[in-house]
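Take a look at this one chain, the form predicted alone, written out in structure tokens.
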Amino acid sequence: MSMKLGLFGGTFDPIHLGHRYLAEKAAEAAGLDKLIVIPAKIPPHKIASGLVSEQDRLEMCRLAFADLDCVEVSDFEMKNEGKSYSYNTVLHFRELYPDCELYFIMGSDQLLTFEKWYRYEDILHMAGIIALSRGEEDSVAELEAKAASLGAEDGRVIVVKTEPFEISSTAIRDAFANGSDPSCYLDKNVVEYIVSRGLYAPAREEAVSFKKKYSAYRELIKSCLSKKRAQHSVNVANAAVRLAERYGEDPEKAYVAGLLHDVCKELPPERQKELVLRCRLDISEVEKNAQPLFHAPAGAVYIEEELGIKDEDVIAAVRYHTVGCGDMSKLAQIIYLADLISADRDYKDVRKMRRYAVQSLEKAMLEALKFSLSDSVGKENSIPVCTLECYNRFVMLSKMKED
């Protein structure tokens, strides 16, 4: 017997429990062996302005179905240029799985207008249809009549009755923007991802104001850093603002420190070393002899001497963003973590680190330090004393909470 494969597409901005319920009902009705969830790049039947990034929607889909081995999340439509026509998607998976029994999943409203779709007859030839009804008896009858009128072979159009799920992605976005909590409609991992990335949050007037205020700093990092590194700095600044707002720190200071934390990263090593040796904050012998660590203390000196920044919290946050220290301020912790969870990070445990970051600052710092120390030991790198002091501090705080 050939494998039964279902294609479940949508904007998924964000994906919610209603989407999961519909996917499960479709899989159950048709006896699907595998379900492929396909976030759209540009939905051809929707006005797509204001979508969060493709990567964010893709990641939320992965999180929402992470516990189901039979589900695969595909970036096929996102990688394609132009609008996400269903014909192209069905054709791709028909060619990818030539021996499978293919089904395309859609809502009742989509089936009723199916004849207006691009090359709908070819879609019907390549795949069966699973149409999800909202549960009204007259709606089911209308869908079944429509299925018959399409001239599809018996069993190729399946009408599935589902219970109404009174939520939409639009309502969830609006709830976040208005300060409400729509978490009950979302997978908990998706909620944590949304919060950690600051998705759907309204733009605060204050944040907009100080971002304009420091536009010169953004131009500076563009001029002295590679495009990738400059974007990382912006991402860290944005992540730092979100963490600052969550943990009661000054978001403006967080933005400045995050934006400038790597300002010296791509200076010649000898220039970095020169600045390191002028740093008025303690510098260990390990740091004086480890080139990858130069840029943090060098940056602290640079922003004070060249940019005239006198705020001790900002200077210390830049200074300790790679190694930490025993008496690390809340702002310094935020920059340390923002550097690890910024939007461009894609290391193995970054999802876990993002979850920790929005749950507890102290827990996140301990996990981040464990990660950093393990990495250094694995590479046989020397470890500064200040990093060990930092680790010991957060271990002690953790044990105090347990007691």
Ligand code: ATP
The other form holds:
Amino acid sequence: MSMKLGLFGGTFDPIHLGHRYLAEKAAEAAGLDKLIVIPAKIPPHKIASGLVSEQDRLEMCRLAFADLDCVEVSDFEMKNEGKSYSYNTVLHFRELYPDCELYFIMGSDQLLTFEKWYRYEDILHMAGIIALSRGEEDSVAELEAKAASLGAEDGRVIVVKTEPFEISSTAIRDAFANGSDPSCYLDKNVVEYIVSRGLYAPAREEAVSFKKKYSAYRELIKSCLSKKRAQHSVNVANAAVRLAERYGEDPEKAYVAGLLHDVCKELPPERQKELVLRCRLDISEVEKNAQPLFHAPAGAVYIEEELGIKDEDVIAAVRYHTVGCGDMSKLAQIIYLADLISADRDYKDVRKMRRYAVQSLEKAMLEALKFSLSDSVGKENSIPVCTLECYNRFVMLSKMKED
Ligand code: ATP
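Okay, that one was the form predicted alone. Can I see the form predicted together with this ligand too?
First the chain shown before, then all remaining chains and molecules of the complex.
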């Protein structure tokens, strides 16, 4: 009987117990003899902007599976120049192990978008797939439907029916950044490694040393917002800094705009409206008449007039953080998304949204706008023209990418 070999690729930034759970459940379901863990290459500019190095990710993977002889950690993708496609990885191991039965292991988020992978049909010809649900929103039924549709194209897709283990590297990085302790989701040797190498939190602290400069703004939001909303504002500021680091935007501007985005939200509505009417950035009739939307343009006026903020990017990011607009700057997109993925958010699809946000700003914006528009339509709310323009822009960008 031929050997059954599993390939398990990922960013592993950091590797967590959800990864280990997936590996174990997949190995059990398909009776794997050997598993190869393959950390992905990360473009050098992302490492420079504060992400963990390849060497550290490789080492953490080794530590996380050190107790299992049947697991090997491979630097195949990291060693290769250029973009790493799973297709090339599967091809490499197919050639290295010509006689074995090959499987590629993945979480539900990957299976559900598998048809977008480069040469996914060829991957399916070379290897079977073993997939596990990552949470309630990716139901086993949905995965089985996807498996069937892929199976119809001659693939072998196994959906493992087991309880999901809901954790992600993003949530772990967020927890470190917010000063909470995510150790219970990590192998203890990985925790020791992170601490001894000063990964995640210390790097970020260094990157955001400017936070000290803005203690007055933090005091301000504490004094004019409820405790919960003030904490949300800090979380949005932290999430915005991380997105800014990732996408080459100024983290300091992101921090300020994130911190102040809701500064007017608890002012009396008539005071908010007064400010809205003074806003020099376009305000649609819809926004002039929808009280839940007042606080964003009101905030833009307030931070300029009362706090003396002159930076147009920061003002526009606060202005458009609820409705978006057709020519939204990168900073404005970051604040819009940080508001949706901050550590305190717990709506149904928040994990998906967090993942989109670290994958691509454009993709995340499109998904966020789709969600927001269908929600508004469902509630029969009027939709500001700028939101439609914003949606159209991201649809167009997404279409251009596909072509
Ligand atoms: P991030 O939050 O940074 O996107 P991640 O937690 O999704 O990271 P990756 O390294 O991107 O981790 O994931 C590698 C593979 O492991 C992917 O196929 C992913 O779907 C899967 N995976 C990650 N976490 C889990 C989990 N908790 N349960 C099942 N599969 C998971």
